[in-house]
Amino acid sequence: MTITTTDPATGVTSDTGIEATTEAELARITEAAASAFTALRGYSRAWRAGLLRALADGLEERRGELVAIAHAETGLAETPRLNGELSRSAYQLRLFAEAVEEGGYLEAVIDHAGDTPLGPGPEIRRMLVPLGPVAVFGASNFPFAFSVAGGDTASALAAGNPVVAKAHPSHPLTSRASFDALRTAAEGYGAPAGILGLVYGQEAGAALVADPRVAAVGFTGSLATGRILLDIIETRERPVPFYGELSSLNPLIVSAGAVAARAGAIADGLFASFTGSAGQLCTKPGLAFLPRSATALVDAIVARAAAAEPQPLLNARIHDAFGAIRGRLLADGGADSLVEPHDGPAGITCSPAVLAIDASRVTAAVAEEAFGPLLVLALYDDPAEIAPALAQVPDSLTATVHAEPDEWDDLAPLLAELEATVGRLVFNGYPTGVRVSWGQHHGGPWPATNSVHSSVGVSAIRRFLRPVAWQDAPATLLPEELREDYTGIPRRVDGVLTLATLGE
């Protein structure tokens, strides 16, 4: 039986004659990235960082056809949405590339042997290196920049790991188109057969983060997969890292003084915030706190809500969550509704939706995250009602705090919370649109993720490496980068950081 394809926006159902993954054929498509795996640790960083370019060529010299393909599968926007996440992907490979050549991922450290305060010490030269064949589950609504030519993919293969890649089963086009400029990318380059596999189906995603060859899995999804995940690596002889984003609500704190200095403009933000890509972001404000007094803003969010058309979700799945999380908010969170949502004529569809709750009565209940266009406000009398109620909230990605410049002291207790339960803390602005960059963190504590590393920015190749110390070694065994003469990276020596010198 082979796989289908729905699109969103018609609601038609076609037929990709993309076949399910075969056990016998994984097992040959991650043998394959175990010999690459084999072959890489030859390559020197200029080639991987020529490698990842490459790379991003290969998916500009394809813009047109995979961002057609991407719009029939998702409904998402042609331009700016899907347009603006492909030059997201090559922007990723290519920032990696940067890395890659920069050297300073790598955390070398030299330590000459010599006498320290506890006696004799030998010489400790320690340094990164890669893990093996890495999965990357893509995500449903990132088809680019969180699935098959994503960030998890440009992370694993800048730090020296074949990929093989799971296709999400909302674009299984997409994905297969995706892979392709890939690997004709990586063939045309010269990269070892096997740097980049993709399976197709449920059980082969399964089977793939059980199979022995694979060292570490890179998922986006939701919290219910990601527990399976999880429990199937459980299983394993040797069980790997797993890194996972699961859930977020992210909420979004709006003081009075924000309030009183441009309530239009913070409606206008909020609104774009929570119905961009139809609420289909994992950075989406789910849960904003506004003073009561705030009726112009909430009439504004409620206007414009209330106007808005329907737009495609990604699947039938998330638009029947989406209202079953809606209908819970109602009947057992205690919230009140203000702008009804409803579906388009044709098509998985759905308009934006907009709760109100007293901060006082906010539970576990109210925050469970909607994946969709539902902004649920907790009006609050006095800020002190706000530190109760986001206890109840699950730690998230993000959290986002408008004020004006002398309210930040009477604050600063609250941001200190807050700080404790996220992994980006957002003023004045709005956390949709994660900017990839150096310092970018996208990762949070439990549920938001299970790990301490960033999914997205440079960081993100810490991910898929571990730290490998040589004790006195001879010179002729050591990785290049930790020779006495090397000075083409950042490095520790004997405690002193080091810069590279240029032209190495």
Contents of the next structure:
There are 2 protein chains.
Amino acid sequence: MTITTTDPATGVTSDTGIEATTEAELARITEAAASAFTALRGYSRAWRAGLLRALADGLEERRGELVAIAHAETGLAETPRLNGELSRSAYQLRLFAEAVEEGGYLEAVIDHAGDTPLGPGPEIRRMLVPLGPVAVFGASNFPFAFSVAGGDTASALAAGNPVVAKAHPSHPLTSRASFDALRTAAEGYGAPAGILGLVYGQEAGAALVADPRVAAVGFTGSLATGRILLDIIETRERPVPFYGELSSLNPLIVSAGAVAARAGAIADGLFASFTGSAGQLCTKPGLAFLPRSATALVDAIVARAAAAEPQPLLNARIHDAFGAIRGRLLADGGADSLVEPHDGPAGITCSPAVLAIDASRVTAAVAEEAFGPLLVLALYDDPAEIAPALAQVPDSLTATVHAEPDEWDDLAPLLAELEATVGRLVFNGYPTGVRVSWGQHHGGPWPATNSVHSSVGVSAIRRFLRPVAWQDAPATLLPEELREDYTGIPRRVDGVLTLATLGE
Amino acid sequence: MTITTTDPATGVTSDTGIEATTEAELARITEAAASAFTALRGYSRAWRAGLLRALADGLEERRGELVAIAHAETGLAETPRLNGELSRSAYQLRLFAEAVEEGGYLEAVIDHAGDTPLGPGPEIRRMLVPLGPVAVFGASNFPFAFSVAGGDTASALAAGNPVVAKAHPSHPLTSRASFDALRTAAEGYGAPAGILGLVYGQEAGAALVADPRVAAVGFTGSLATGRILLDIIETRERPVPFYGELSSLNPLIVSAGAVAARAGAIADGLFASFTGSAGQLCTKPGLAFLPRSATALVDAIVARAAAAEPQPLLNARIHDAFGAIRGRLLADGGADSLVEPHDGPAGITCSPAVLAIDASRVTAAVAEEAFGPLLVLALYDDPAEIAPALAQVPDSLTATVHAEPDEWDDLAPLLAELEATVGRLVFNGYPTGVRVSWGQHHGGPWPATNSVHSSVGVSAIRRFLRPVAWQDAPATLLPEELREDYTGIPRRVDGVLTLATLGE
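Having seen the form predicted on its own, I'd like the form predicted together with another copy of the chain now, please.
So here's everything in the complex, that chain up top.
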């Protein structure tokens, strides 16, 4: 089977010349990854940090080519969108390089032998070690930062694992070009063969998840596909961790005070946030609670949306789902249409849609995530209507609240409810434009993501690591980081956290 | 349906007078847990540390009664076994109290707002928050330390979650008495009602795992039951984390040098380790690789096992499985019997069994975990036979190696293989007698446990926590630990780890 690609700007589908990966090829790729995993044990953290930087450099060296290919496959703007995203991918790799050098992520602990309240205790030394080959399934909407060269790949490699990525059907050429750039850089750096693999086609993807050599799966995509992959994992003889980011509605709440203070700025910000990248962002605010009295704010959002030109969507599936979900929101959800979307003259495009509903009438039927520039306004008479409405909708990656200082006390109970249902709370800002940093958390309760870990930020590395304890081990058999005189990383010694000493 | 209990020492089953929990009662218990979860948000870490210490005190105050009840239900010796286990349960609670006070477990991170290589970044503050009500399924073999008052309960409470435990069918009265002791202590401390719940019966246990109010499940038990609970979780509208410790063979390897240096000590130690608590420990070494030339060592183990009296097993199911698995090891696994076990005159008892096989003939059929005092000796001519044999057996919680200093270099490749398949490596010791400490790791790849987390040691708390990030939050809306001037816990600020300052 040959893989095709479609340019959303024109709607033209063409043959890539790439064949779907066969069973035999998949076995060769995962076997090579397993061998690379063994080989990687022989390299230091410093070496791995260098590898990550080499990969970042490799991406940037081919920036022009990569961005052009991605533009033709996604319809996303070259500047600032795709260039910014490629920079983010490179930055992620370099941030993980820093984290690998710093070493705190190893969670090193030393408990010396000695008497305890329960009697004599042996020496226990513990740190995290890599899991094994990681399968990475990227998303259509981030051809760099959540795909072959994205955060799952960066964090899995940083942890010391090989990666086998599945090429995204919506950007197979970008997947291949990213892979080539990474592989060339890895080879140039002297990394073991098999550290990076790429497979094409749905069947190969399913077989990859079932492959016994695969030790974990990172996935960003739809709830339906995520459930299919989870089912495959459950049929494995040995289940493995599945880290899925599956869907997110990202409620946003605007208080009466915020409307009074800055309705114009909120109209601008909210419009930009729900239509940026044609609304195809995991953190797009899809449901905004506004006071019913905020007619000027509603009018401003409606005016901007009505005046907006159609933008390319990533693929026909998203375009069709956009229309279907909008139809369900109107028919089953009981929403009213404030701005009708329309397609452009050519390609796979759509202009923004705005719907409205009474906050008291929000149900699960109005809470379906619509990828694309669609916003539902939930109009409330009393802020007390918001929490019951939110109880009807699925949990999210983020929730956002706009309010004035004198309102926060009254909003505290609502904020507590929100905290229980999301991974990130945004105050007087917008959830899109996720900062990549040490503390970032891109997660949330199901279905926003695997609930206890993050797929963005330095702690994303924790997903691909597991603890090992060494009991009474001869010093020469310990990992360097656990030896008594090593001082290059933070460690917890007999319960007390100690910082790294300079000079290591 | 009324719950029964059996005294293994006599084999007599009696009615406990306890009714299985009904659907309506379960709903009331989980609803109370959900309310308690909300209430717990209002209490500080210092309060929670005090609660954990009050629970430890509560257990110890009723030590005599609890140990006597557990002895009658499990056949385990009152001293040192059950008294030691109750002390361990209390110690675990107090160790988590220390960890909660210390606060490093919160993984607090602050990224100040500022310019980044990708442009201006908002402020991000992150820490871990509790998941919600946790369902705890204890094990038959640790009526205190892995049951109602055990490590899952302690770590879930430490994280700030209510706990609903399922009473173990093999020790329902111990479950009830432990629960009463904990609840009385919690009430005396002023904890919110609903922070602790207990349910009885298999149906209630299944319904508990399916209950939408339950946010995570901790389970220690059989692979078969674990798979059933996992299947229930998969049918939930919102899956939740499942932390299962399901089975472990715990291979132990003795080198030729170790035999030459200390065969007698190894015979004593290995015999004690595989027969202690009648071999009913998750970390019992079930498969020991010995040089074929070590006939004196084999003879010593055989002599000790042949001379040993029958000991009570926990229940008839374990007794029957012990015989059935031993039969399969002989028939399907190709092992030879060196010591035939025999039952005692009364009750549910068994004496030790020792089997032997050529290391080169080890297959999955010889690698079934047998709960009870059973040891398979795998005799090797060449140490090179060990790694291929281990590749046939499931992954484990632990692996143990006995060797002399001049042998470690040659053993390095084998140690690397072992590290990939277990959670703890033990050197010149025994895997039983798990030290509870900051660095302990009781886990391993499937089916030893949920692979990336531990069920013993301070890091077990991480299973019941999830990250939340606050973006540009007003200071008054932040958790105390994330405010700018708070110095009471370790935090990572702009990428740099900072220690707590004294005096907070």
